[in-house]
Each structure stands twice: as structure tokens, then as C-alpha cells.
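As C-alpha cells, one chain now follows by itself in the form predicted alone.
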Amino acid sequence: MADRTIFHVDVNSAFLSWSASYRVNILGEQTDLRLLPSIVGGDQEKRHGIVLAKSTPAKRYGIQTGEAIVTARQKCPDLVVVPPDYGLYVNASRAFISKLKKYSDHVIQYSIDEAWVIFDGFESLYGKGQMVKLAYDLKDEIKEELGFTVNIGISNNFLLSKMAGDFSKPDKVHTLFPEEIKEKMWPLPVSELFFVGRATTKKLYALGIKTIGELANADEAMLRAHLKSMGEVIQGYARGEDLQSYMFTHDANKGYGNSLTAPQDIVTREYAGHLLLSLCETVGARLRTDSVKIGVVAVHITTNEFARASRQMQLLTATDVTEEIYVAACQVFDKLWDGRTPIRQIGVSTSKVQSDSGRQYNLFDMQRYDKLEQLNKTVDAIRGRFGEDSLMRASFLKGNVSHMSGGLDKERRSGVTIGIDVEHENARII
């Protein structure tokens, strides 16, 4: 649409920013992590502990997201390391999306810390200049009221707005309209193009392609020969073609689903399980709102090299219970993922939708299902009345799906925590 304007809003260094904001504004700490060489990272005692997010001062030491914490400490001995707090991040994300929805009724959340805000007809009414001013107003309001900064990219398609949002950071507004592609995007290294990872970058370098502009103008047959269908996709991106709709929309007529792009590559089963639980919560709540149940659960993933895969399973009986959807999603995921390949995007979708006309019980699940069903409805009612943050799973406070017994810091939240012990093969929710 010619008069459509799209904002891509991305939280700057989300995990670290949210942790820093909470420590300063809620706990009253005097030191802001964002002003120190600091990172959010996993267990430092384990060899696989990695940097999940870094401050701007840490970046100056050459610390990279995804590198081992021990390596980051070698670069900066005085590095401050704080553990991830996924419960806090879920709450911050909800507040962030809620703020965006006050500006437009068309918001597409792409990951925990980024979303598109679509304005139809605003540009013809106010002009591009006023849309830029609106972006600055939104950016400043988030900073003042929520305590963290964002970058906003502005264009008339999803890809270009996202690319614009990745220009210089933090706390900035940038435009990237089609007429600005050659000047602003083509000179950039090809590694900065959306969905071009390290392996693809190496392949493009081997072909003599080092900038986005060179990729846009490369021989199409050569790209297909060396990169197959991915070559065609990323060349389209380099030319400003929009993202495929499957990456951020779902066909409501076929079922209920939700997906997200992880802030960092998913490389552990624990992290994947936590994200699956979050997705299943939103899917389950939507099913109960519409008084329907589903009989098929599917999981789809996109790797960091753009390879896509999906798998599904049929349930013994239709359900709308979050816990049962999650157990099924975990089983499907474990069969789908090889346990090694980094994942960028993960989603849960459901199908075989039917009216909530009852349940076909088996001998073993009648009492368990009734309890879970009632609990889910109670949680929905409380959240509907008092807000999403009034109840949260204990697992979101600890941030680890597989180790959730004891030690919960319940005094740090005003909401109530709930514990649900549902054992089924490798899936567990507490």
C-alpha cells in the first residue's frame, strides 16, 4: 500500500537493558549496568556459558554476543556478569508491546524484544515528516515511562523497516524507503543483511560478494548454483523485496499458533523449552477464549542459515490445556531438532480445531485433566481482571525449564507465582 508506513521497534540490548532498568528503577541500585562493561550471561562455571547480551562499554572491548563468558572475561577482567531473568524479560516485553498498541491497533510481535507497528493511511494524511516525528515521540515515551531505549526503523515494508532499525544504535530513529536503498543499504557489508549468517557470509565472500549492493546486482544463476533457493531469497532482500508472510503471520482459519525469533540463537534444549512454554501459554489462552480445542500440535523452526523444518503430532484427544499442548510441543521438538544446529525462529501451531464440546477421557487422565482445565480457566480469569503480570509461572522466575524446584525469589515480584508439576517424558512444568 502506497500510504502504509511501518515502524520496526527494537529494544536496545534488551536483556541487559531490562535487567539494568529493573535494578535501578525498582531495586534502587545506584549503578546502571548500561554504563559499565557488563553482560547478561549463563552459568559462568559451565563451559557452555555464553554472552546473551552486552552493554555498549562491553562492546568496545570486542565482546560479542554468543561468545563464551570465559573469553569475554579475558578481554575485560573487570567485566560485570549478571544472570538472565526470563520472568522479568517476559513482563518487560508485555509492557513494551502494550505501549506499541496504544499507537496502532495493528502490531505484529516478531520476538520478545521487537515488533512491527503498521499505520495504514497515516502517511497520506500527515506526510512522511510527521511519521518520523511520531516515531521520535514513541521512542521518547518508551524511554521515559518504561525506562529503556529502542531503535525505530521506518519504511513502507517489513524488511526495510527492520534493516533501518539496525542502523546506528542506541536510541535512534532511521528511515529506509525504497528510494534510499542504494544510498543507505547497498554500501553495508553483506553480513548485515537480514538472515545472512556467518556460513552464508563466507559463501558470498568466496563468490566475491562483500556488500549488499554487490549481492543485489549479482548474477542470479550463479547464486542459485551455489546457494540454491536461499540465494534467490537473500538477493530479493538485498533489492528491498519484502519478507515472506509466513515469518510473522498465521492462517487463523487453519488453527492457532504463535512464533518468535529468539534474541540469540537457540542452542540448548533448556532455552528452547522455555520459549516453547511461552508460546504454548499464548496459544492455550487463545483457544480457551474462543471456546475451541485442537487435536494436532506442530512445531516449526528456522535455523540461522534459513533452513526450515516442521513436524506435528496428533493428540489422543482434543485439548485446550496449556500443559498438554506444551508436553506435545516438547515431544515434537525433540524429534525435529538435531540438538546442534542453531535455531533463529521457533513456533508452535495447532490444527484440527473443534468446538469445545467435551473431552474423550481415558482411564488415567480424568482427574488430572479436570484439575488442569480448572486451573487454566482460573489463571485466565485472574489475568483478564488484574493484568498479565498478576500470575506467572515459577519457571519464568528462574529462567530454566529443567531445574525448577525451590529457591524462588518471590519477594521480587508483586504478582503471584504458580507451580504445576506435570511430568511426561522430557517435559516438565513447574
Contents of the next structure:
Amino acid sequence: MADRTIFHVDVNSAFLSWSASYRVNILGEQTDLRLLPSIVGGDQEKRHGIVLAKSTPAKRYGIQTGEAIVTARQKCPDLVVVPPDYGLYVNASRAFISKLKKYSDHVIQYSIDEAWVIFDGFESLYGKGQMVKLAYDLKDEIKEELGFTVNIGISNNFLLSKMAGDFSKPDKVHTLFPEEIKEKMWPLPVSELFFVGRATTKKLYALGIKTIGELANADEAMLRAHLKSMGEVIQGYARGEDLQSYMFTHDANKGYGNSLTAPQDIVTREYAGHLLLSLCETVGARLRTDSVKIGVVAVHITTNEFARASRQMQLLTATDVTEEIYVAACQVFDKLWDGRTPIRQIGVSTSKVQSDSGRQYNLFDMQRYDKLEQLNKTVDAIRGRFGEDSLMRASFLKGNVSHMSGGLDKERRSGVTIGIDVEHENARII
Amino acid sequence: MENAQVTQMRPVNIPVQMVAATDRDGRVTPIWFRFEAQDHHIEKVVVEKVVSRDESHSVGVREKRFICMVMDGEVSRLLELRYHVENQKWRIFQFLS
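Any chance you could show the form predicted together with its partner chain after that form predicted alone?
Now the full complex is given, and it begins with the chain already shown.
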């Protein structure tokens, strides 16, 4: 374990770079979006109008990922806005990861545009200097053959290599070995540390801790008193301790959820139920694809004032049946919603995942969901052969609600982007 | 092909119907193709010679590129054809002369 080199490879402005590279290299366009103030923006009509990715020139206008396109345009009137192309992004991501796998068999993908590459035992073969050269070779190979730039952070553990990758961008290789922590990492503001977000930064500032170095050297007891176990964890990171392996457990999904932003605010129970059914349809299909059942159903909503609330319930029997999840979701929703406040975003999430084990019958199973299990599987098979839209519930025939909502483009819902619900704008480890 | 665009070698990306041959090693060679010209009539073009070949994998998109010589009446012209491997579509990428 000691003799280990880890690269953290991160695509610079992934969505923007990929769209830009596609336009220049495949379509042959003259203008390269990366050289102009430009963003990849969600669909303003459907009220997904936020910045998904920005170019380096756009950063100079103070445009931030996640802000509304309207405000971004105010900051930069000449801003170029392009729509996202998820099919392209998934393909680009696959090619990116394949490239990494050429260099080492141990690649841990963290998101659609980031991965760690582990080199065990290489250092004694090649030495540190050679590992750095290897990083430059990898970076250049990706630039040359795939047409986009990456940042590579090098260290002997996951945390430090990720921190190193963030030092300065784009198209750079940085090292952050333990002996370099004092010099390179400690002077940085504490908000740059992995896992430290806005709320934690505020608390640390209040304690007089502004840099990572100050956090590393802060009194342990005081930190624990104010920030509990989280304080201990981030202090460990500041001192160069590594991430725990639970951070990467993507193997068994801990939950399956889908959410959407409603095209119009939800004000009727009927409309809410409609959207819930559509979300449950997607969740159910995903559960059955992975052959798992869930035991807890939760619903979360965001109001038009951006207040959030959620509620969950445990099921008597674990299930993968859409109808059963829907009934539970409705029950939860009715307890959650006051019936009046307009809702903007709604989501269904499920947890307590169990691998497909038979159904435990119970006395209260009035609805004979067991019969529906077979029906659901048949529906999946038909959709698999003839397309998702070949079969839908009658209530979706009229109206503009998609019968299976949430998640990425239908064509590309394939498991590469575990946990990234891009329509919902946040990366979430689902 | 008198009406075909030659606007200073800008990419045109015109979709074509292509007849191509594949040899035992999987090497693809375009033979002749048809496309809709500017005034909506269908133009058939025979590939006289494949001058150069290239393959690219930009942004995860696999493409085969062919610079081909074709006859336009008496005049020989060069153009670049591209074959998108995954969705199996051929297009005229640009005219080179």
C-alpha cells in the first residue's frame, strides 16, 4: 500500500469541452466554444434553464455552474448558450475511461468526468520522476486522440491526488505528495478542501480558521466540540489522511430515485399523482433492470419558494413493482403536502435495497402485488424490444406529461453515470 | 455536380447514400454514392480513387475519413467523405477542390 501512485484525472469543463470538441472536430465548425464566453445550458422552456458547464472565458464574467441562464446572460450579454447533448457526453466519458484503462487496470470512476487511476508497485519500477512523465503522456494522449483537455493530480492517496488536480486549470499536471502538503496545500483557503462546503466554511471562519493549514493545526478538542465527527474527518483531510473507501461504494446502489422539475407548478393533487406515477414507472424499471427490491419509499418536494421537504415510509415487503411503489409514494405525498403550496420539483427515491429475493407474503397484502410482479416484468420485456414508449398507461395518452419521467435522455440511460441526475442539476450519489 | 458548393472549403456535412465494399480484414472502401444536390435533384458520384484514409476517435465518436477523387464531368475533384462508425452514416464532410 505504501508504494502506490494515484492519479486523479478530471476533464476540464467536461460538458462544454465535449460539445466544443464535437463541433470543431466532427462537424468542422470554425469557432471553438472553449475560446469564447460560452455555456452549456439546460432547456429554458422547460424551466431547466441553468448553467451546466462554462468555458474559461465565461469564468471571467463571474458566471457560475448552477446559476440561472438569465443571470448568466446579464453578466455577459454576448454569451453563447448551447444545449446539452447527453448521448455525446456518455460516449465521450466511455472513451475517456477506456483511455485511462490503457494505462492501468485499476481505474475507479467517480463521476462522468472524473476518475482515479491507481498504479500499484510502479514506483519501485519507474520512480517518481517517471510517474510524472507518465501523467504528462496520458494528458497529452487524451488531448491528441480524444480532443479535450484534462487535469491530473498525482499523489499516493485519493484525497491528495484529487486536491492536486484542482490547483490550476486547464490542461495541467500537479503533484501533491505528503512531503509537499505544507508548501502546496496548507496556504489554500479552507473552502478548497474536499468535503468542505459553504456551511462548513462559515463555521470554520467563525472559529478563526481560514486556511487548510490552520485547520490542520487547530486544537482537536475544540474542533470536535464545534463540528463533531465531521470536524475530525476534515482535519484528517487537512493533514493528508486519505478518504475512506465508503466514499466510493457505487457497486451496490444504496437507493434508486428519480426526480423532475415540473413544466408548470403543481397545484392539484391530480397533477402531482400523475407525475408521481411517471416517476415511479422509471424507478420501477430501473429496479427490475438491476434485479433488486427496495423497502423504503420517500418523496421529496421543492416549493415555488425553493423550500424543500421530504418524507418516507417503510414497506412491509420489499418490492420492485411500480404500482406498489406508486401507492406508497402517494401515501407519503399526501402526508407531506399541505395541498396548497405550489410545487416546483418533485422526486421519488427508494432505499433499503435488497437483491431479488422472493416475496414474503403478509396478511395485509390486499392488492395481490405478487401478480403484478409478472405483469411488470412482461411490460419491461416489451419495452425492451419495441422501445420504452411502445407501452404506456392510459392516463398518459393525453396531456404533456411523459409516461416515464426523470433521469437522462432515454437512449442513454445505461449505468455509466451512476448517481448523476443531470436534469436535477446536482451530482448526487444515489 | 455543377451546382455543388465549393465555398472556400467549408464543411458541408451532406448526408449521402453510400455503396461501399469491405474486404476480409474489415477495411472499408467507398465505391459510389448519391446525394441530394442544391436544386433537389439526385446526383450520383463514382469514387475514382481513395487518395488517403484516416480514423479518428474525437470525443468518443469513431469516424473513418476518406479523401477521394471523383470526376465532375471532365474535371477531377477532391472531396472528403466521413463514415460515422456507430450509426453507420456516410456524409460528404467537405469539398477540397
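Residue numbers count along the first chain shown, from 1. From a predicted model like this one, the values you see are computed outputs, not experimental measurements. Rigid core here is just the name for the largest C-alpha set that superposes within 1.5 Å across the two forms.
Ser155: CA moves less than 2 Å between these two forms after rigid-core fitting. With a cut-off of 2 Å and the rigid core superposed, Tyr237 has a Cα displacement that falls short of the cut-off between these two forms.
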